[in-house]
Structures are given as structure tokens and as C-alpha cells.
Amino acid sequence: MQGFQTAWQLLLPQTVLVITILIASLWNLCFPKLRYFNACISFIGCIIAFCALLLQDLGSPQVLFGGLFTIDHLTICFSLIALIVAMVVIFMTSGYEQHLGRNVGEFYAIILTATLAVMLLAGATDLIMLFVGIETLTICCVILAGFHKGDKKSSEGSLKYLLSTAATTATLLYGLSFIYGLTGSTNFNVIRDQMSYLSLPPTSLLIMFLIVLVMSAIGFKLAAAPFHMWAPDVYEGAPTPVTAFLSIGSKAGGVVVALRLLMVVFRSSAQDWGLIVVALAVLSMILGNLIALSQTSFKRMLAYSSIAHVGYILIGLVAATQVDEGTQVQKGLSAIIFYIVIYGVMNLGAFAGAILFSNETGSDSINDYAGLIKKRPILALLLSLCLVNLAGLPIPPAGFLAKFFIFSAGFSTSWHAFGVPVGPMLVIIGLITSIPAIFYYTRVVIKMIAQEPSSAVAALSVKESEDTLVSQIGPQIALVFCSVLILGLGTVLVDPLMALSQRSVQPIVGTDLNSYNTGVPQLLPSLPLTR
């Protein structure tokens, strides 16, 4: 009884979540004249939350239900991401609940469906909790895309999503079934052990292949090419507040994933999936970046730098190969973590922009901005703010610290691939292809600071309605917290960023690993998941 009542206690940012995702659900139901306080719901239930997770006292790794589930530093790490995003969507979301018609209840109910997915990805350990969660998030990702029945991009979007995501579950459940098959169990640790046999030669082909099928999944998942395809489209049709989450929510579960499988279970495959990985950053950065210069779509264009920013991610894990190395892993994956971070509230800050913007215009076009300044002077500067910085400009240095930081990590690699050294080539790659992201993303803002307003702007009022003050409210609140936050962790928020990163990342860098199978007390009975 003590085991569960502890094991509880863990949970009790999940419980809530879970219990807010049941009111959201029925609110509406119960409550339709009142159906608009479902955004102040989930947004407390988000807030119980994150302060259940904060006031966490963990001392070291709390394994649950026989290694089912992992609470550490990197799970409540990326836990806390994964409510902040819901939170910043939530606001964004109460300033376009007039695109939702009466279905506002179910979508704040499937938003945090998918947060919740992310939660549980980030403490899984174990195969089975990790395909679940991994299909929890697709599913919600996919209805979500698909919101807008009556939009054909939108339906488009999702029809494509279904059908990429289902040949990715495929190819997935074919590597896990193998994983299964070679090692006899479903646990990380077990697997661990068994692969650390199995990677000598001549079963290394083997091992390969198994790392090539999960990759193909966790490529999908962070939308790193080539299994980009569906992201694009999918943007560009789904509402976007769903767009923002896709972005953010999603690529934080994909990230966790990676680190999980990659650097615990293939861990002694490390030089193997690194030319993986390798090939995906270098296809990431270059093709994510020349397509987004020819975008007039607005969340075209920040969907294709995302897999830009997914290849400057993959150098941190790349850095993170040279597995005896603990320092030189540390350093890459706590810079995977501060990147995360800053771009996710850079990118949030320009989607809820881009929602102020399209609310009063009705426009998703780059070239509809120009101008915007006159008007709205105080949502060009903000957008202004985050768009520099995900250009990776010093407007403060949020965005360019992150890069750096991910580039020192690269830079430093001893690792050489056929007589070339990885890390200076990739960070090499990565600064040539920042100059056209330099271009893609300050060319708005000169059209907003410098050009003429266009006609979309010029048809706005110069004083916003009252009405029009009302629905904008979640959306100026979403972008002005992301732009204090990105000037913070550009200046006095570093160093604590920083901890936080190399505090999270501990528990899967170096001898830390062995925590999880010695003097860690093992909370409720193991289930039969191994034979």
C-alpha cells in the first residue's frame, strides 16, 4: 500500500492533468452558456501542474511499475516544457475560439490529451509505455491538424499526417518487434545489456537495421529530413494554435524519445546511428533552409525553418556520440535542452503573431505585412523580437547563444566518419545555412519596419475595436510572455537555463545510468513484461 500511495505521489502532476482533460471533456456538455471558461479549466489544471512538478522533492531516479516509467530530472524537464507550450496554446487559442465553432471544449480536452503524451513519453523506459504515448500524441496530432472540417487544407493536412504516421507506426512496431525478439524484454535497461552483446560483429548489420527502422520513427516524429513531407502542408492547414503546438509540444516529445532510445538502449550502437544521425542534420539544415526562402505563406515559411532548427538540434545529439567521453556528452545533450527551450518560446512568440495578425486581416501571406508598423506598432516589434532571434541574431542573444552553444558542441566532436571530422563539418554546414535563414526571417520585418503598409493592413482601423481588444487579449498575453522570456534568457536566465539543461540531462550521461538498475527502490510490483 506504501508503494502505491508513493507512486501517486509521483503522478500527481499526470493525475491532475488527467482530471482536467475529463472536466474540459464534459464541460461543454454539462455547461453550454458557460462553455468559455474551458480555457481558464485547462488553464489551471496546467498551472496545478507545473507547481505539483516544481515542488517534486527528487533525490534520485523513482522507477514506477517495474520499469514501466522513469521520474528523473529529464522526465519532470521535459515535463514542465510540455505544460508551458499548453499553457502559451491555451491563451493563443482563447483569441481564435471563433474558428472552432461549438467543438471549443473537445479541442482544449485533445490539447492536453497530447500534453499529457508528452509527460508520459518523457519518463517512459520501457517499449510499451513509449508506443503508447507515441500513438497518444499522433492521434491527438492528427485530429487536431483536421480541426477545421470545412477547410480542404486543413483536411488535407491531416489526411496526410494519418497516412505518413501510419506507415511510421508500421515501420516502428516492425524494429520494436525485433528489439523484443533479440533481447527478450521491454525494458530499456534489459535491452541495454542484451544490445551491448549484440552489436559486435557480424551482428552489427543487425543492430543497424533495428536502428534504422526507430530512426525513421523519431525522424517522423521531429519531422527532420526527409520525413518532412507531411509538416508543411500540415502547418499551413491546421488552426494555428495547433500549428504552434506541432512545432514545440511534439518536437519535445520526439527530442526525449531520442535521448531515451538512443543514448540507453543503443547506446553501445553509438558510432552507428551518429552517421544517422549525421545524414539527417545535414539534410535537415540545408534543405530546410533554401525551401523557406521561396515561402509567401507566413507558417510555411516557420515550417520549414523548423526542420532547419530540428538539423542545428541533431548537431547536440551528434556531440553526444563519443559516449566515454561523459563531459563531451553532457555538453552536447544540456545544449540540445537550452536550444529546445529558447526556440520553442521564440517560436510560440511568432505563431501568436501570426494569430493577432490573421484575427484582424484574415491573412497568412508575408507580403500582407508590410507596413504593419504604422498600425500595430507594438505587434510588429514584438514579432520583430522573435523572429531575429530565430534568425539566430544577437537582438538580445537568446537565439544566438542557443546556436552557439549547440555549434561549441559540434565544434569540439574528436568523432571522424571516413577520415573527415563530423562536428566542425556539421557546424560548418550549419553556418553557411544560416544565412539564408538570416534572409527568410528578417525580411519580414523589414517589410513590416520599412515598406509601405500593404493593402490588408492598410484596411485597419487605427484604434482596435472593443470586440476586437476582447478576442485579442490570450494572443497579446502569449506573445508579450514570450518576448520577456526570450529578453530573460538572453541575459540574467542563462546560467540558471544552463543548470537546468546539465541537471536534466545527468541521468542518461555516463556511470548515472547504472542508478536505474541499482539502489533505486523499484515502486510497485513488476508486471510480467519480460520473460
Second form
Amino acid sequence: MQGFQTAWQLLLPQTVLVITILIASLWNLCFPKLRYFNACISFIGCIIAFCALLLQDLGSPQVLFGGLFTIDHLTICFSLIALIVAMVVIFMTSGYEQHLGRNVGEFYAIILTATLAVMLLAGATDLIMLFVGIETLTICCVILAGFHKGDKKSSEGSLKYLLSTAATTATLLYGLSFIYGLTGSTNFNVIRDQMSYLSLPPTSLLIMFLIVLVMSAIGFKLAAAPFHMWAPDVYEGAPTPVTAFLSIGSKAGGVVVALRLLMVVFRSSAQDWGLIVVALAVLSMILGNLIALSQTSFKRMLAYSSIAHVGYILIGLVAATQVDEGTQVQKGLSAIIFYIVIYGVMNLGAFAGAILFSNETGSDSINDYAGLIKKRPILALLLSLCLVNLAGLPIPPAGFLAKFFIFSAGFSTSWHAFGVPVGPMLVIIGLITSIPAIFYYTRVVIKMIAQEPSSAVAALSVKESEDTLVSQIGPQIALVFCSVLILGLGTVLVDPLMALSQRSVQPIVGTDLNSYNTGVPQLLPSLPLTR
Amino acid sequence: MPSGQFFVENIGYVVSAPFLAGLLIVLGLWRSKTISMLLSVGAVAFGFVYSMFLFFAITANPKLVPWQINVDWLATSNFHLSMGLLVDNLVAVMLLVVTTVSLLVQIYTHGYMREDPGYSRFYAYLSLFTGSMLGLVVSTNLFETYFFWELVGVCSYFLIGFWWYKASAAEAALKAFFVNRIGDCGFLIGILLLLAATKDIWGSHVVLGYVDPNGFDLGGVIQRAHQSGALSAGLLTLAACLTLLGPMAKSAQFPLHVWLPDAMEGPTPISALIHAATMVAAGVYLVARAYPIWLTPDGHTGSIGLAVITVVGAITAFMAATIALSQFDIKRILAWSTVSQLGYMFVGLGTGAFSGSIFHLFNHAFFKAMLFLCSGAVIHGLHGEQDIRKMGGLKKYMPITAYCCLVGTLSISGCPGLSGFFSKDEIIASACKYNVWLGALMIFTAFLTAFYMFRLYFMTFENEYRGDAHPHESPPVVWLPLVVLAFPSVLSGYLGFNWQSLNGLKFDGTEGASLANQFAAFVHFGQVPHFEGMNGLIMLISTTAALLGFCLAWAVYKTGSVHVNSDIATSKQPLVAFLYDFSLNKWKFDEFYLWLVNEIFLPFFSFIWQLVDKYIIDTFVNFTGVATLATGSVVRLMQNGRGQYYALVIFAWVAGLTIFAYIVRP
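Which structure goes with the form predicted together with its partner chain, now that we have seen the form predicted on its own?
Every component of the complex follows; first up is the chain already shown.
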């Protein structure tokens, strides 16, 4: 009974969210006249869950449900990120409701469910839990992506997403079944011990296959090249708040899964997955940045550039492949969390700006942003702030520092493959591919600030009309919130955020491989599938 | 009455008040002219009163300083940058100079700019400018200084280009910005070099901080780094020279002086502020503040860094004086005289007369601000006329302005008993001790100074009026600041003078006894103040030189009995004509730079660009074109809308990556 009570206490944030989901989904049915309050209810639920998370007094990691779910600092960190994203997205949605038709209630409920899924993923330490979490998240995303009923692009994107996700679910399940077959357990820690005990030779084809199978699912969630093909169509077709959520909320889920799976389960074969991660990182950085360069739609540009940002995040993971060097691992992993938080804030800000702009002009074309500063100076300035930081320019140095930490972690990696120092090579590719990034982000800024107004902007009235004013409030709050956070994260909050990142990766850095090597019985003989 | 401690610890308000005033005006108070003016003047008046109290608190109790407080604004596990507030004697003196001049300039502005539509905007800029300069003064480390340095630069850009609809003003603002950018670029590289060499030594102390009780200040750390071998003397010299580019640009030193005369396109109050208290003083202040950078690694004079400062200063002082001889624009003559006097300050710093140099900065701020405000009053009274050939006889119409201008002219020429005499004499004595020829050059420059300043005075205020406007005396709000400034212009010199030294004055070329004076005892470098003895001979020679300059100007421009000026200007003799042309066209620097950019840099860049464009970009573009087409056709094959293909692509990648990794993995 005691354990049960602790479990409920520990799961309070998730419970609050579940209740909020139930209320949000039923609200419109029960109170159709008050349906505009749905955003408030969802927001309040998030706030309560957020506070509950913050108040959680966590000494050592708490394992619940016989190892299915673990609450440690990593769980809390990603849950916080998910909730912040959810709150910002709710604000954005409140200014986007007019596009969504009558089913607003479901929309909030599904967004919150997706958030819940990320929170569950963050703490999943069991294959079953992991799979359930991923699938919940995916299904929510599929529904959300197709929420523009009647819009062809939205439906097409949704369908593409569904089809691709079916394929990656298959590969993931295939991989997981192998893992279960090899180790006889679904618990991460047991699997890790078994895997290191199995002592598969480092170049085993089976291990490679396993890793690629799992990585395909993670890469799909992260939208890392070459598993990115769904991303542009879905990002473009989905309602903009959903795109914002997909580009950061669902990515955060992917990252935490990657951290747990790769750093815990596949710890003993770190260099094997390191190779795959290098390949994904290089492909993502090059493809993402080059394709983003030629986009004319603002949303599509952000979508492709988010692929590039995943490439940068993966550099941090490569830095963590030196599992024997605790400081190096910590440096890489904490840089990842630092990057995700800052990237998330910048990106959400940019999407909020996109919503504000398209609400007024109905356009999404980059050329239409020209001269925005003449009509909407504050919007143009805040949006510029987000974009300049996305480009990694130090004004203020939030985006710059995020990149800097990732690159410096990557640069100090001592791993050589074929005599090539992998870390510095990745960093150099990252730096070179940053050049187009700076170009395509600042192009928008220059257009907004320096050029003469485009016809869409010129048609704007100097004062906003009363009904757009009301619908703009939500996205405006989101944009201001993100901008303030960027300003803070570039200056006074650098240190606290870094401390938070370092603390939250402690549970997976601190796992000492050697101490688990003794006393675990051998279940299977050495496998023949080795070179 | 609050204690001295109170004044030291609340210094932050002095800096934030003008910033706050500026921001409030920008954010909407500009709608009311009166409120803008009151807010802006109030903020700086508060700063002035506060600085006074601070100054007296420190003189009463020297143990209060140095005091500093720092917060980290950028901190990682092994590196942090601080922002903070520093109070010591030098800061107290600079605060006094900046707030005094700024206050009077702001009051004067009310009269000068009353008719201007941008009145409130001007006050907003003035406030921000003053705030930036105050922030620069109280910075605790080089990075913070750099931050405010750039703010000062950007505010000066706004102010010089205040009448942006005039093409010349817009160009002048751009020119000032560009030249300062060149300097700041060197400055930043210098800072980063220093940081790279010393970064392991700072520990938890303020990185690149100026003052530290435990010896972890710039000087101490440079010494430690030198001992540990991290910082060689050559590297320090390189960093020192690069860092010097910043002060050279800000303080308009050769060869980065070209922006200052053009900056006269701004309204006159801003010329006074830039030239006396804020912008140009920043360069000299920085050199004084970060003095250890230019010393030898173990903290002695005689380094290459100081020699560079000396040479730059000497060239500047001489060059600017020769140019001022032939100019006709009243403000430009004053501008060149500022450049020349700044050269003196640099020479002082370079030859080791640290206190003397700051003393000259202090005195110069008052009389130069006054001279500029005088020129503003004249221009105002003549409805925008700036050419001294169309003035003359104005003493009759605007006597107050004329007498103030006379005081300033006497002071800058080094008339014994006025403030300029004492500080200039200290610098000249130091220069003579450093090198006789340098001393001679400085004395000759003093002769030129006296000549061109009296030329300005005589042509403006004496003889008959040559123009066709109706000159009139300015309103009290304009002449009152002049009169107020006249007092320190006369008296501030006695702060650095000890009456006792007159007793031991010898005229045989040896120095008298070194006796304490108040200014050098208050502002000095190192633990113990250093007092210069007075050298009677040098004093006599430089005074004679100034007197000669005065006499020549009298003969040429007052009585008209000598006609060297017209003889030179119309001379057919090639050398003389060339020299006159050289001086009139400002040593042809603008032409030279234009030639450099147009004939050397731009063709070179376009050559490089063509190479890059032809071989790299084109190849890249062609390649991406082909690659896009190729991937396009592949993608078209895959993305044909059939669901199973999405699955197929994913499965194919899974298989491909597995095989790739299996083969590649060593």
C-alpha cells in the first residue's frame, strides 16, 4: 500500500494531465457555448502539472511498476520541456482556432495526449513502455497532422505520416523482438547487463542490424535524414501549431528515447551506434541545410532546417560515444539538452511569428515578409530575434552558445575512424553547413527589416482590426514568451540551464559499465552471426 | 548626510539614470519637449551632483576605494565574463568631467536646438550617449569596456548623423562608424589575444579586470602569464598594438583621425560633447585604464607598446596643428585642435607622464567644451555661418562669447597661469626627458597651436565684421554654460600645481625638486604617486614659443602688418604651394584612403572574388544542379504516391545502413 501511495505521488503530474485530457475532450460536448474556454482549461492543467513536477522532491531515481517507468532527473527535465512546449503550442492554437473548425476540444485533448506520451517516453525504462509511448505519440501526431479536414495537403501529409510510421513501427518492433530474444528481458537495465555479458564481438552484424532497426524508429521521430521524407510534407500540410509541436515536442521524445536506448541498452556497443549516428548527423546537416536554402515557404524552410538542427543534436550524441570518459559523455549529453531547450524556444517563437503573420496576410511565402517592420515593428523585431538565434548568431548568444557547446563537445572527441578524427570532422561539416543556414535565416530578417513592403504587407492596415486583435493575443503571448526566454537564455540563464542539463543527464552518465558485469548468468551461447 | 561609503556603493544609479531617461524619451515621452528636456537634464544633473559628492567623499577618505561589484553575465564551468561597477580615483575624476561637460552641454542644447523638430530625439541620444560613456568609465573589465565602447560608437553615429537628410551629415556619420569599426576590430582581436594567453590564470577573479586586491588585475596577470611562459613579450606587444587601434580610432589618432573633422556635421552641442567629454576622451581613458597592456610584461616603462603610443601621439599632434593652420571652418579648426591636443595626451601616456596626461584630459575637457560652445554661439548668432573669413569684429556684438573664447584660446595656447599651461607643460617636460627631438617637436607644435588658435580668435572677434548677417548675442541659456565653463578653464590647472615649486625653479635645464601636487597625488598609476619636478628652462622655451605664435598671429591677423598668410596661399613657388595645399587638404588623407580603397582593395577583392566565383561557386552550383536533378529523378521514382514505397524506402535504408556500418566498422 505504501508503495502504491508513493507511486501516485510520483505520478501526480501525469495524473493531472490525464484528468485535463478527459475534461478537455468532454468540455465541448457538455458546454458547447463555453468552448473557447478549452484553451484555458488545457493551459491550467499544464501549469498544475508543471508545478507538480517542479515541486517533486527527488532524491534518488524512483523505479515504478516493477521497472516499467523510472523517475529521475532526465525524466523530469524532458517532462518539463514537453509541458513548456505544450503550453506555448496551446497559446498558438488559441490564435489558430478559426482554421480548425468545430472540433477544437479534441484538438487540445490530442495535443495534451501527445505531451503525456512524451512525458511517459521520458521515463520509459522498459521496451513495452517505450513502445506504448512511441505509438501513443505517433498516433496523436498523425491525427493532429490531418486536423485540417478538407484540406488536401493536410490529409496527404497525415496519410504519408501514417504510412511511414507503420513502416518504422515494424522495424522498431522487429528490433525490439530481437533484443528480447537475445536477453530474455524487456527491462533496460537487465538488457544492458545481458548485452555486455553476451560479449558479442564488436563488429557483429546482428548488433549492427539491431542498432539500425532501433535507430530507424528514433531517426523517424527525430526526422533525421535519411528517415526524414515524411517531414516536409507533413510540416507544410499540418496546422501550424501542430508543426511547431512536431518540430520540437515529438523531437524531444525521440531524443530522450535515443538517450535511454543508446546510452543504457546499447552502452557496450557505443562505437557501433556511434557510426550510425555519424552517418545520420552528416546526412541531416547537409541535406537539411541545402534543401532549406531553396525553399520559398517560411514553414517549409523551418521544417527542413529542423532536419539540420537534428544533425547538430546528433553531434552531441557522437561526443558521448566515449563511454569510458565520464566528463566527455557528460559534456556531450548536457550539450544536447542545452541545445534542445534553446532550439525549442527559438523554433516555437519562429512558428508563433509565422502564425501571427499568416493570420493577418494569409500568406506563408518568404517574399511576403518583406518590409514587415514598417507595419508590425514589434512582430518583425521579435521574429528576427528568433531567426537570428536559429542561425547561431550571438545576438544575444543563446543560439550561438547552444551551437558552441555542441561543437566544443564534438571537437574534443578523441574517437578516430580510419585515422580520421570523427568529432572534429563532424564539427567542420557542421560549421560549413551553418553557412547556408545563416544565409536562409538572415535572408528573412533582411527582407523584413531592410526591404520595401511586399504587396501583402503593404495591404495591412497600421492598426489591427478588432477581431484579428483578439485571435492574435495567444500567438503574441507565445512569441513574447519565447523572445524573453531567448534573451534570458543568452545572458543570465546560461548558467542555470547548463546546471540543469548537467544534472538531468547524470542518471545516464553515471551508469558505470563495469559494475554490472559480474554475477549475471549467461543465457545464450555466443552467437554464430559474427565475423 | 549619507556617508562616503553610500556614495561609492550606489554609483550604479549615476550610470542608469541617463539610460533610463533616454529610454523613457524614446518610448514615448518624446511627445512632450519639456518633459524630455527636464528628464534628460535632470538625469545628468543628478549624475553631476552625485559625482561631486563622490569626489569629495573619496578625497576625504581615500580608503573607500578601490571598490567594485561584479555579476557574471556569461558563465560556464571554466569561463565567465563579468559586468560590474568600479570606483577608484581615476573613475571619480572621469565621472566629474563627463557629468560636468554633459550637464552644461545639455543645458546649452535647450537654447541651441529649440527650433529643431528633432529636439526630443536629440535629448534622447544625448542621454544615451552620456549613459554609455558613464558605463564605460565604471567598467570593471575590458569586455565590459568593449560593450560600452560600442554603445558610445553607435550613439555617436546617431548624433553625427542627426541631420540625416543632409547628405554630408549622413556621410560623416557613416565615415565615423567605419573608421571606428576598423579600430574596434583591432581592439577586439587584441582583447581576445590577451584572453587566450591568460585565460588559465584568472581563475575566479574578474576576467580581464582592471583592479583586484589580490593582484589578479591586468598587470599582475600579465606578469604571471609572462613568468609561466604563456605570454611572450612579443605577443604582448602585438596584443598591445592591436588593442591600441581602438583608442586610436576613438581618440582620432593618426592614421585613423579622418572621421573627427567630418563629424563636425553634427549639431554643435554634440561636437562639444564628443570632443570634450565623451567619445575622444574614451580612447585616452582606456589607455590609462588598461595601462599595463602597453608596459613591458613585468610592468615597466620602456616597452615597444609605449613607444608606439608616443610616436602615434607625436605625429598626430604635429599633423593636426599644421592642418589647423589653413582651415577656414570655425568648427573644423577646433576639431583639428582637439586632434592635436589628444596627440599631446597620447605622448604623455607614452612617455610615462600618466598623471599629466589625465590632467590634460581633465583641463582640456573644460576649455575645449567651452570653445565649442562659443563656436556654437557664434554660428547661432550668424544664422549658420561657419566660415571665419565672413566673420570678424564680433566682440562688439557678442562680448560674453568673445571673452569666454579668449579665455579658452589663452588656455589651450598654454598661457602661464591658465589651466592648459600646467598640464601641457607637464607633458612637454616628460617628452623632453624621453627624447630631446620629441620635446622640440612638441614645443614647435605648441607654437603652431598658439598661432592657429589666435588666428581663429582674431579673425572671428577682432577688426571689422566682414559678413552680411546681423550678429547678435545669444540668449542666457546659451551663454551661461560658457561662463560656467570659463571658471574651471582658468582655475583647474592649480589642482596640479604646487606653489612651493616656484621657489626652487631653476633655468639651467635641470629639474626642480619634485613636490607633491593634488592632482597627481589623486590620479596616478601604480601604488605610489609620481611627481615631476618643474624644469624652468623647458617652461620658458615653451612659453616663448606660445608667445611667438601669439605675436605672429597678432601681426598677421590683428594689425595686418605682415602678409605671410596671403603670400603663402598665393605663392607660385612649388614647395610653398605644395605645403599649403598639403595642409589645406588635410595631408591628403581622404584622397589617399579613397585611392587605397578604389585602386587597391576593391580590385583585389573583385579579383579574389572572381577566382572564387569561377572555380568554387560555379563548380558547386553546377554540381548541386546536377545533384538536384539526379536526386529529383530518384525521389520521383520513390515518391510516386504509392504507400508501399514509403515503407520500401525505409526498409531499404535500414538494410543499406546496416551493411554500410558493417563494412565500414573497422
